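Below you'll find only one chain, the form predicted alone, shown as structure tokens.
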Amino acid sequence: MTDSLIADSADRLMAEVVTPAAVRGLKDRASAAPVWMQLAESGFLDALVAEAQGGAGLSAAETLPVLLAAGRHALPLPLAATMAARTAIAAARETIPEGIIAIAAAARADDGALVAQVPAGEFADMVLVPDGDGAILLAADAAHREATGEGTFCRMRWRAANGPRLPGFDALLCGARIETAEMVGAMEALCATTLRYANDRAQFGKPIGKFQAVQQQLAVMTELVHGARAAAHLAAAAPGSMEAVAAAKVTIGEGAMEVAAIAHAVHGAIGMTEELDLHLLSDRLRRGRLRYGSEPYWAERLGRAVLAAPDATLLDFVRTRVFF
């Protein structure tokens, strides 16, 4: 019942606030302010924060519907990252800042400065940046920002890295789990949009969805979406498991590529036009595949974990490390 209430609330919120027109207008913090205000007022930002600290105390699995809804509407703002960051900050007994918090995918020292790749960094007020075995919270205004990769991430450079430190926070793992969940939402929306179009678009006197070749592609798309959703559920059930998150990032990333290709193929020529909302979803999948490690990166980490597992078959590994 709780999952249903959260899912319904998240879907209504996104439908009202995160319209295609609104998404196209989100370019920076100024343009994001009206949308973010309504998202913040929903109460979802502290859904993961412990009840003793003023939050709802929900688990990652219980808040998965929020991430799926954000993905279905191609929300470019780091809502889920802010939820995760606020939870980690509260757990570290630090003061939770107001505004949008992004999570950096990687960071390195460069000529005395700290340089980080930050998905959705162009919208951020604060950024959680990897720092050894934890992360450090930095003000976005203190950094020089440079958008790269057609919106994939923002390169941010701090001359001085001064801020609260959150020991034990794995920014890459957390970011990868978030991306996979939102990608599944985008895949679901692509599938639903494509099914509607196939039933509405007539050719040779009948809907194109009645042709066997198209039906076969729609069946493949549906299978990939259901598999992706199952992988996202496994990762949400074990948010600290590298193996579960890696399996989800690989499975969902590979599935997303094929789902997007089928969606555009079924739409035909109209699928090539930028005005079609389909592009918002397929672009969300493109960015998601590249953020917080690509499929080859996570496949290698997963493979190394399999090889390092003592006295176990691959089936045993999957049962104990991926399925919970």
Second form
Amino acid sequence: MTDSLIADSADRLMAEVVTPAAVRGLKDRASAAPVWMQLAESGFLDALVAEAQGGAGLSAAETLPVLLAAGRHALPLPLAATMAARTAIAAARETIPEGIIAIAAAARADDGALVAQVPAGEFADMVLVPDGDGAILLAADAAHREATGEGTFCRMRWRAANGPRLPGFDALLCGARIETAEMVGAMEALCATTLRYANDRAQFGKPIGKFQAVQQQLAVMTELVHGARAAAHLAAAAPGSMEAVAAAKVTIGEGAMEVAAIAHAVHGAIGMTEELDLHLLSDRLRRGRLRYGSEPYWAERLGRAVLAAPDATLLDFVRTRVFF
Amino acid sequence: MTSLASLPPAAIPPEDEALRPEVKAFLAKQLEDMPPERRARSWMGSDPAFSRALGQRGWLGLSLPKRYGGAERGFFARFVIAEELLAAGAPVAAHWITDRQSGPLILRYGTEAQRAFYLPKISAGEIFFCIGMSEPNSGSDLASVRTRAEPLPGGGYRLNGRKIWTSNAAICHYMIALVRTSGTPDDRQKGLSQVIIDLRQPGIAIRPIRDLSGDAHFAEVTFDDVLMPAEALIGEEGAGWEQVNAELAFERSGPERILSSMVLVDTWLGYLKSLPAHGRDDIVLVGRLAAHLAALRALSLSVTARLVAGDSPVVHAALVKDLGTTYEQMIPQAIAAAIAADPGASPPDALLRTLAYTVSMAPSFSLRGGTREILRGMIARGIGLR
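Target state, the form predicted together with its partner chain; input state, the form predicted alone:
Let us now look at the entire complex, which starts with that chain.
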């Protein structure tokens, strides 16, 4: 499949299945089932799995359009996490389980149990949990699950952590990359919907988009979306690079705040209503920033790498460690 | 409503990337003794001998065809060399505008005779061009220019008027100016043309203007009954506005809109690396600087790929410039805060001088080549708001 074929079919699928009403209705595993069934039938689940293991063998860069489309529709389900998890499981020659797989951001031992923080954990059948220098695949049913109540993640607790091990799988890195890609999709949708509103809404006898003060804000929003998309492409091209993923999480996180603020400023009071879909997208950005480490976390990791590197210039560092 | 097309990611072809080590080695030797506060002048610092040395190495006119003395390497080769020159803080101002936009402009709109005359000398670093756009009463409102090239019976023009803020006019051989060749200022974009003015002819006065850092890179240029031959016209008479706008795509999307504060960054990093330990705020700032540089570079490369494809991505170039100069301006303010976060810290004098220069010049980053507000207006038009 070419890029635009993937993009087109992902867009069509999301528009049909991930409607604003469906997004509002997604609260837990039971409500996720009908939506998930249609997503699973799409064939995207094994897009990244190697051809030798029965998948389509696509790269992270080639499947970026699927993540962008998911973000544009504020899909709460961990479709991209499931895609990545199935790929890692297949690569480790383990059996791919049925259902929704979430990727935990962090885990710690607590009084003999394993406690993990799991974005989208409320929908998960299985969870990939960080474990040493790899990850371990655990059944969600075996855990005590406690949602935060605001949609960012679940706290999950396993008394006994038994499951297949995936050596070398960096859950935090993988989760952060997926999150940034979907955030860019949400930023694109916010920009498009705000632009439409600015052309439709009239005040003082003309569309508010005719006022320079509004135009300048929409120009900035457009710039930020283009910059964010460039960063998402970098991370997708180098999914194993801490530096590339860190660059994306930092810049996209910072851009997301500004894009959400401008979208709401231009929409005015109507943007504050439950009825308008705007908040589905701005809330997606809020969750994205909170998941898998925010900007200071990734900036610190990146900054430490810069200071430890022998490169003569920052450009040398960025050129050789982020661009591949 | 239209939205602005997203640009696919682009990478530098390996044969162009291969230029980098040689450029690095050359610069390490050339700039060995130049202190950071001078290197911080970046594309504002000029040294004609340095520019000629680049020409001798074949590093000018990279996008020009071989039959005109160019390297026929294209915009990515230029991108690589520009990055290294700017990151190192080489004094590139003498040839910068010539190489970036005058050469490509002459190639695109010039007659065969104009190409054959100017382009080989540009590639050799023998002649330098400045750009005559702003006038005392025409800044952001460029279409209001009043400098007039009056067509003479029997061919040629008589030029009268004044250009201002012309960078490096005093060391340049030619100016490519936007002038009125017909109509009145009320005709706005209509009746404007671009002319190549030989700055060594009678009737031209160049008055350098000192900037707030003490340099005198820009100038006011006065034309008093300057007689020009018909061949002074570049491109079509009356098409000056369109030509100028196409030129701005070259001017606005390159690494010079991202790297203007990079000598300061690397000087600060050098200082940090000399310290035994680092505070978290400093480390986070270093990471942010790296992260934004990466994203901006990716965007700039994407626009460069459009130039390679023969497009004129004017709106995308405006977008890169606004984002890039915002980054360039954030840097000196953030580093100033970081350096003095400890009231007792004693950073090296050279770092403080580099910071002082960069802070003082930073406002110009979003003025030169089109102000931030004008660029955002262009983007607004590009997304269908105007």
